[in-house]
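In structure tokens, the next block holds one chain alone, the form predicted on its own.
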Amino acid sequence: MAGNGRNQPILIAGGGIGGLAAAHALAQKGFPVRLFEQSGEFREVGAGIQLGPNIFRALEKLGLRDEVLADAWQPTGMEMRDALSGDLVHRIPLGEEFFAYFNGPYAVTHRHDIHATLLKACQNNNLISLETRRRVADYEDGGEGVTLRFEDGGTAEGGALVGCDGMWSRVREKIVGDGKPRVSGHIAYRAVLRREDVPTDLWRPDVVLWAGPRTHFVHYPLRRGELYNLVAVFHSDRYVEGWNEEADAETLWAHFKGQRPEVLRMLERIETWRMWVLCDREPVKEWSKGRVTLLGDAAHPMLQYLAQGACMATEDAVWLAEKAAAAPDDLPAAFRAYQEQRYLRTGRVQIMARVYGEFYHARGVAAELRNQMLGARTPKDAYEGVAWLYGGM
């Protein structure tokens, strides 16, 4: 469908990491953008996230690689330990050898820090309009453009719409229509400590994962080492929609009872936990329809076991902008090309994240087999095993 795609703004629903990355990427290609955030301010709920080499390729294209690294922590390794015996199961070096293999670093950062970097980039671009308190209710694709409707009765007109409105996306409802997310049966508790509040003998520069029976606990430094991120995950049938509910410590202790003193001592340091129920969806091939497409969790929500949610959303943003720039007068075709570029890669991450969750939470014989298999792997074996992920974009 013809028409100059740079005359009308591209509308973006959602001001998280994916939405801001998409706005910045599209503006770099000369597209005017109007981005709508439902809350009263632009902020990122959560704590630490891990950043593989693949997101740094995307950030390089966005011109933000060094800005993100300036706030991040680069661990020297990633290790798995058995939460019952304390034995080291496997360690992956993340230093020079890793950098040389993947031509990029591995880093961990606070969600707020990478979000703030993207927000600043968008605020400094006069092609981008950022609007708060605009909760999406519905949209209409009229063929020549899209009308976005908000819950307060207001509307916005644009040449296209990108739904970056997350796991519970209103935009996805009209394109895919697959109902509520799939509840994994796992709950994550998270907290952040200041460096000085972490016992000296427990502080580690690495990403450390303690794998237990139907549980795991991971910790690593944040914000140049000034903070310490803790995430505890266990099996539960509880379901609460959202990412930031206050969590019950007694429930946590019941699941981690009997684990290593290192784990229990770290958990004792936390006064207030926040929680979220881990959900995903089945991978889909079609997430674009006419002048509307999806990005990030709205398109392919995934469990956090591969630590790729923000990474995949940022990759999406780069590819969306590339395809839109290649066909600015036919955005429906551009959106189909973007979808075609992304669906197999993101679908593989969705599926493999589930598999990794089973590995982390193995018990009994399955845990022994996991430890035996991973214990025999060399660093090169480990690198080759994730080359499909960290080596791509």
Ligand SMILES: Cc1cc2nc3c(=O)[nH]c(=O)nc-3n(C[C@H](O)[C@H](O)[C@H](O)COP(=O)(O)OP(=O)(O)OC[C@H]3O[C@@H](n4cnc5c(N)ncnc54)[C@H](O)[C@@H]3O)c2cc1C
Given for the second form:
Amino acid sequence: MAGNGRNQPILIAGGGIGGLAAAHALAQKGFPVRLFEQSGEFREVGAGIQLGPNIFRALEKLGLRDEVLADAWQPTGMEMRDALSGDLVHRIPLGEEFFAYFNGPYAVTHRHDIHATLLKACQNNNLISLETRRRVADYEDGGEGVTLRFEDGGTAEGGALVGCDGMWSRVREKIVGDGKPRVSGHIAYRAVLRREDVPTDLWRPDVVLWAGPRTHFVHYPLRRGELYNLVAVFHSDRYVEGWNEEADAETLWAHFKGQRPEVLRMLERIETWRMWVLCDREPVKEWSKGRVTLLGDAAHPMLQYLAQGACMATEDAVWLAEKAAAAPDDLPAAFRAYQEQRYLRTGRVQIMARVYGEFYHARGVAAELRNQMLGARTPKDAYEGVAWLYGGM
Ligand SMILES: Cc1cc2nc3c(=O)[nH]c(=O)nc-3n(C[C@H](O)[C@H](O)[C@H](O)COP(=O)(O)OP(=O)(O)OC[C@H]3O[C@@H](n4cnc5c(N)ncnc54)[C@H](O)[C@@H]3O)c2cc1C
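Can you now output the form predicted in complex with the ligand? The one shown was the form predicted on its own.
Let's see the whole complex now, leading with the same chain.
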């Protein structure tokens, strides 16, 4: 399976955070790349994203750390409050103490801003070609190269293919073949406010999570503090796959009824919510086959409770490029080495994200127990608890 690693382009399906990070990382190592995005333009949804110190280590390797940080907001802490009593359950300081422990910051940013930074880096690199309105339908791995087929009947040839086409990946269907994603029974409503539209007494510089029975509500500032991000999550039997659809506020009110006025007053500020039906998959060990591999949500879709999906996709990109550069003439071996490097770490995040979701949404005695356990923890205990995640890369 040897030959021509840098002569033929590496094809990438999907231009989200994962696809763009992969294109940039591979081009940095001298690989020509052709990236195909199904939409008419490269864009991210209008919502916030949390970035742990692990993504900043990855971004540093991509030369983009400072640019991403320039648009972001660095909260001073992350706190959990009980949505029924209002009591502070636990607070993790995210300032100097955190930075010193993890050798990196914790930040929150608008998805558009991190996506735009990656897009600009790709646009400025002449090893990368970016093509929109190119919906990947299928591929053929011929052993010496890969042929990609688009839905409009067109084709593209390359030395290898990286499927970065998200949760409902077409590329994954052929490699893993594990059907549709698992619908978790949890729904997220998201919205972004201008800072001036947030009541002054409710605006907080921190990431605040209100944990309620079968619900939670998170808010934090975005874009240097100019915006404010809101995410409300609740359990629902709704089974359809909804992604970024306009959402019905009445349903939200029914689930948050009886919660603290701070929660309800903030929810009231929103005129239009967008809705996501949250899904994940079981972790798998094999996501590379011959000259084709997967990255980001296509490889290891996870619930958002550890706020790590985009962080993991960016880490993937760095490791994929490292392994490809170490064996440019044997990309199938490089892809196996990349998967070997990544599957246990990403699998752990997939599994632990579910556990954190249970914790946030606990009811009755389980909620009391959560509050007691978390309340007894020192900041150092909290740092140690996430060292496997934030300390790794
Ligand atoms: C409510 C919520 C909150 C979250 N919060 C965080 C957080 O705080 N921190 C964090 O790190 N992560 C968070 N995540 C996870 C994060 O959003 C995802 O893990 C990340 O965006 C995945 O990036 P990706 O590039 O792998 O996939 P995607 O962002 O899904 O991008 C896939 C791209 O491929 C394109 N595409 C799809 N199919 C095709 C095709 N057939 N042909 C061509 N193009 C195609 C799509 O149009 C899209 O542009 C959150 C997710 C949710 C739902």
